[in-house]
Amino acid sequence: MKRKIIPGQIPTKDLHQYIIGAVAPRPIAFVSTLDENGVQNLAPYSFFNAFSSNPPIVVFSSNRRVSDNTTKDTLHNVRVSKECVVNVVPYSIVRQMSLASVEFPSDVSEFDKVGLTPEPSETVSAPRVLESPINMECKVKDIIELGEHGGAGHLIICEVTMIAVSESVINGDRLDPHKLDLMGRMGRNYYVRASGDAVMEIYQSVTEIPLGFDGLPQTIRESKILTGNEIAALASLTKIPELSETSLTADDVKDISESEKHEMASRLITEGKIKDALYLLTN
């Protein structure tokens, strides 16, 4: 049984918690801006993502406060300057990022309050965060107002003009997620750290047509031992493999009961031996 949550029938603050708890984890945009008086502002936003590579576009939302329907300094600053910097948040600065979410007065710089270092940008006037390993300097292309009441968002559409990346988080010409050690936002006061065992690699070609669930034998699809994820790993292959394409021998599949095959296949899938598992289950 599922609980029905109907927007408009529960308080906005409660609906907000259901949304941010369900849409998680979310990347965090640590946005630095500059106001018309030269005050440097810094604030985190987890309604954030990348939406285009050509042109390079990132978007974050600065929502109206539910409590009093006021808007934030970041929104004011990007309206005035049409510029910002989106800085990423690694574990090493997560508490400082959290501290920057406090509603300090507009004439106070969060850089000073949270102990982070502003460094000059190259294509915009807003400063970068020195301690952040990746800084995306941006020109604001558009601001889309989504509503007039508390909780309504303002989509701030930013075109990236330059990305500054610390050499310490690069392997060759690719970012290393383990070295980046990024944080994600969940519901309420919860965060997730994208490093160690939390980071997994799942390869799936999007151009080769796989077997799919419907291309697998019924005994596999209805297995009481294999999980949905394990069956999906088998379904990601493009064909039933031959023995020569596996590391198995003919003796490996002799005199094994069906349940033993499924248990062994589960172990093989865990080890990344997907072809071995599918061959075992189909012979």
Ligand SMILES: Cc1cc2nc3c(=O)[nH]c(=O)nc-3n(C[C@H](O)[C@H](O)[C@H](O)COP(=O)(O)O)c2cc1C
Second form
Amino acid sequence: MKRKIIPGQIPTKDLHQYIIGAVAPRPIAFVSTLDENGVQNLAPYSFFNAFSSNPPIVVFSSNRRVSDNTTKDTLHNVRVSKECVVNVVPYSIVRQMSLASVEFPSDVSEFDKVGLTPEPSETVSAPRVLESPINMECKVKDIIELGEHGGAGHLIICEVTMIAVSESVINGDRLDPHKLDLMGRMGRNYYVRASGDAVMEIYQSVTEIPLGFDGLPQTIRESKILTGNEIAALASLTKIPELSETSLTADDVKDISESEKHEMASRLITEGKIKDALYLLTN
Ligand SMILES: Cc1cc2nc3c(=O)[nH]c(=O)nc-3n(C[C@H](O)[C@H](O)[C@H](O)COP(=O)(O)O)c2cc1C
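Since we've got the form predicted alone here, give me the form predicted together with this ligand too.
All chains and molecules follow, beginning with the one already shown.
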């Protein structure tokens, strides 16, 4: 049974909660800007993502307030200066980020209010956040207004001119997600911390064509024991393995009932022994 949510038939503030609860977790752009008087502004925006690598484009949306249809300082500043810095938000500064979302007056700098340090950027005038491990300096290419009423977004399309990355979050020449410890925004006041068990690696070759669900025997596809995720792990192999490609012996698969095979296969998949599991199930 699914509840139907029809835009226009419920208040915008409630629709907003369904949208931000469903489109989650979202990355957080902690956006620093400068106004025409040189006041440094800092605010979090989670209607945010990367959309292109060449040219390097990130986009965030500054919305009209649902309560009174007013617009925000960040939007004003990017309209005036055509520049901003998108700083990432690790766990270590999440409370300061949250504090920066308060609607302080326009002539007040959130850097002072939340105790973060502005450091000079190299390609734009807006400052970077020193305590953030990755700062994307951006030129604003375009601002697209999505509507005129409370809740309407303004897409702020930014071309990244330089990325400053702290050595502390790099392994070799790659970002290390464990060291980054980034925060994501969910619905209401919920956040997710990308650390520990929350960070997992799912390898999937996209060039080799896998068996797919329909390439697996029916007994596997209709298993009452294996989950959809477990069957997908088997379906991601490119062929049914030979015994020699597994760590099993012929004795391991002798005289085992079908349901015992499925139980064993489930354990093997958890251990990452996908080929062993598929061999067991097909012999
Ligand atoms: C984690 C988080 C994410 C947010 N995302 C957005 C967003 O995507 N768009 C938006 O308009 N406001 C968003 N807000 C609210 C703004 O941060 C808030 O209105 C802030 O006062 C705007 O500051 P400014 O007027 O200095 O730009 C978010 C708040 C938090 C805490």
